[in-house]
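As structure tokens, one chain now follows by itself in the form predicted alone.
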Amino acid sequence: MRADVVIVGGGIVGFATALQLRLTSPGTDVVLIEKDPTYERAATGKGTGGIRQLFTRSENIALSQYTLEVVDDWAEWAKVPDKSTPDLNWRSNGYLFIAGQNDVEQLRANYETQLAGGVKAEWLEPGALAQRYPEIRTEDLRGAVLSPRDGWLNPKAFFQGVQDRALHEGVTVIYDEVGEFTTAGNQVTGVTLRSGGSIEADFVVNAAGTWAPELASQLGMDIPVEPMRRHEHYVVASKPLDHLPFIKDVAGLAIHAHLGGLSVGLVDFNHPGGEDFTTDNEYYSRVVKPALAHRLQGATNFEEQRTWTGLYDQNRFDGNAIVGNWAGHYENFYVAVGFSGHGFMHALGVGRGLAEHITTGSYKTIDLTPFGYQRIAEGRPYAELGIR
């Protein structure tokens, strides 16, 4: 086979990628590679669901700005001829971020920070949080963020319609797995497939998450990017939460309503790295609960009713991903990987600005460059600062 494009991973960053090249020109053959379609090991379908602006990168910011335009848009956005469009529940709660004596004033940086970047967003003191939100306990906090445009969809439903519409656009799938990158000099002419086939191209995308620096390893490519193990709890409370937005601090709690009850993660960024699908049993009774039940009052009873577990394509180097092609070496190779956690927020933009990257050899719509592999070559870090 021959394509103009091989994107190596189906996951929503290599959906999104896909789908951005063949609207930003019609005419690439784009072939997408998946190892596995039911998805069961992918971060794909088993995050929060959460689009939220409130970053402090302009970079991050105008991705989800982008992203909230598709989602209001969704209906003729993702139409596609003889399929039903997937119902995002789409829940515009808005995203709060919260924090105590020591880290308000870098909250107060960051909001300065998000109202530059067009973010509509609004301060509150602990009085007027607790007037407006009573159910959330606020005595040991200084200030919040709330950004009102924010929410959390079906990541599901959003992935379908990336998908559906990728395919209805002329993507070509393959369920195979790449065995290893071909090159000639300073290019990589395309990959092998385990099944014994290869395909040519003209350039490659690897965008296969947890399992992208395997691959980039082949080329003397070393990126800082492991699986990081992260749980979500489904509970009840005695009472209905529905109207509180999507609530996070910086000791990675989050809290949004979900089914009735809420669906709370409070990330241990110190787990090791690797492939770990086990569930701590113990988890919540020991670490969630407790926070969840200092952070919110006048509902009681928060109790577990299922737990799930999935994982981030953890960025230990600054925790942003990593993004375009391997400048001065194989330029017509490129990786969208360590989304650590953002990943399906950000993915159709960053699929734009990789099509337009491909395809006329700069970024048109969000300049990416800030998140390029140079920056780990030469240990300049660009993490998000606070909350991350």
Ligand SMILES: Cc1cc2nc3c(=O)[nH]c(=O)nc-3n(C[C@H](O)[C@H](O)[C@H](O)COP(=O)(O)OP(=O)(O)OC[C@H]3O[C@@H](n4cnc5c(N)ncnc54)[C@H](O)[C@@H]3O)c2cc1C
Second form
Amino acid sequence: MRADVVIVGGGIVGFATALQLRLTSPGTDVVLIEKDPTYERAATGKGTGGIRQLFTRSENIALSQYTLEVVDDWAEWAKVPDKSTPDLNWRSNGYLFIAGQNDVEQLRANYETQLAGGVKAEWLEPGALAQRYPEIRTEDLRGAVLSPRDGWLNPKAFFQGVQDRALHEGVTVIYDEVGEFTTAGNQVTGVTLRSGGSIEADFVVNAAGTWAPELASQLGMDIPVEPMRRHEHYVVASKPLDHLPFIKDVAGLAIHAHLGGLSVGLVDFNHPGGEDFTTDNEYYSRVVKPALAHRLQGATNFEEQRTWTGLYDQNRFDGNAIVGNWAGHYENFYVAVGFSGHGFMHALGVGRGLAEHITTGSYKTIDLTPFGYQRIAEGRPYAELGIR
Ligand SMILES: Cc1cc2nc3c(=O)[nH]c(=O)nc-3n(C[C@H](O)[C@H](O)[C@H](O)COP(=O)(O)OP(=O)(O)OC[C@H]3O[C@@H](n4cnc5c(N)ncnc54)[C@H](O)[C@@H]3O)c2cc1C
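I would like to compare: after the form predicted alone, may I see the structure of the form predicted in complex with this ligand?
After this comes the whole thing, all chains and molecules, with the earlier chain placed first.
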């Protein structure tokens, strides 16, 4: 079998890239290979669907803005004959970043960057914040940034819509596991499949999430990304807080309304890396609940109903995605990995960028060059500032 482009991994990033290739260049044969159609371990099946413009790198801001345009146009964008369009359950309550004394200066600088990036954000002093959202405890806060256009959606519905459209546009999907890359000189010539057989390709994209580094290591490419355990807790409180924005304390706590209760996360960035799907049953009561009860004074009894565990593909070098081809080594080998918790909201834009680069040799819409592997090879971090 042969294809113009083989994509390894059928999570949101793989499917978005496949779809964008067909949209950018409809004659391109795109074959996507996914090893697990249940997505039991994939990050895409575990995410919470937050979409925010509150980043500090212009590319990340622009990537989120593109996804928000798609969300606004969803009924048209996701329309596929003979399929009902999945309901995103889009909650455009906004995103609110809050900071105490130690982080307020950085938050203010980030706010200026966001305004320059076209984000219609508002700066809120603690008094104004307390007036707007009396349920949030503000005594220990020194400032906040609200981005009213942002929000969250049902990630399964969004993923379904992207998959449906990709299939409709002519992407071929094979459920199998990629074993190895085949090479000749400085070209990757295709992949082998665990079930036997192989596929030749002009381009290969490694979008295998937390499994991508191990695959790339076959070629000698060292990707500083590792799986990092991440709990999310569904909590019921004494009363619904549905009107609140998606609150992110820059120190880590994240809270948003979900199913009449709250969905809450507090990432432990120090948890050792590895494919660890265990759940620390004490983590909520020990770490998260006290932080939640402190921050929200508008409700009590934050009862944990369910905790689930997913993996971030955490870029330990600088926390940002690694996107593009491996220039100077295998020029036709592309990676899209290391999203570190932002991959869902950036997949469509990254997929579009890769499609442009593969079909024309350069980025046309958002210049993703700063996310290239080159920065890793040269030891030049390109981190978000004060926000993870
Ligand atoms: C709890 C949690 C909350 C999150 N919340 C958000 C959020 O609010 N907003 C946001 O933007 N992001 C969020 N994220 C991050 C987001 O979910 C990920 O960045 C994104 O889903 C990554 O998609 P992916 O396609 O790169 O990886 P995955 O979804 O992991 O997909 C990779 C796929 O590759 C397949 N694969 C691996 N190896 C092979 C092989 N050899 N052959 C064939 N197939 C292979 C795997 O089976 C898998 O399906 C969250 C993540 C978690 C865990």
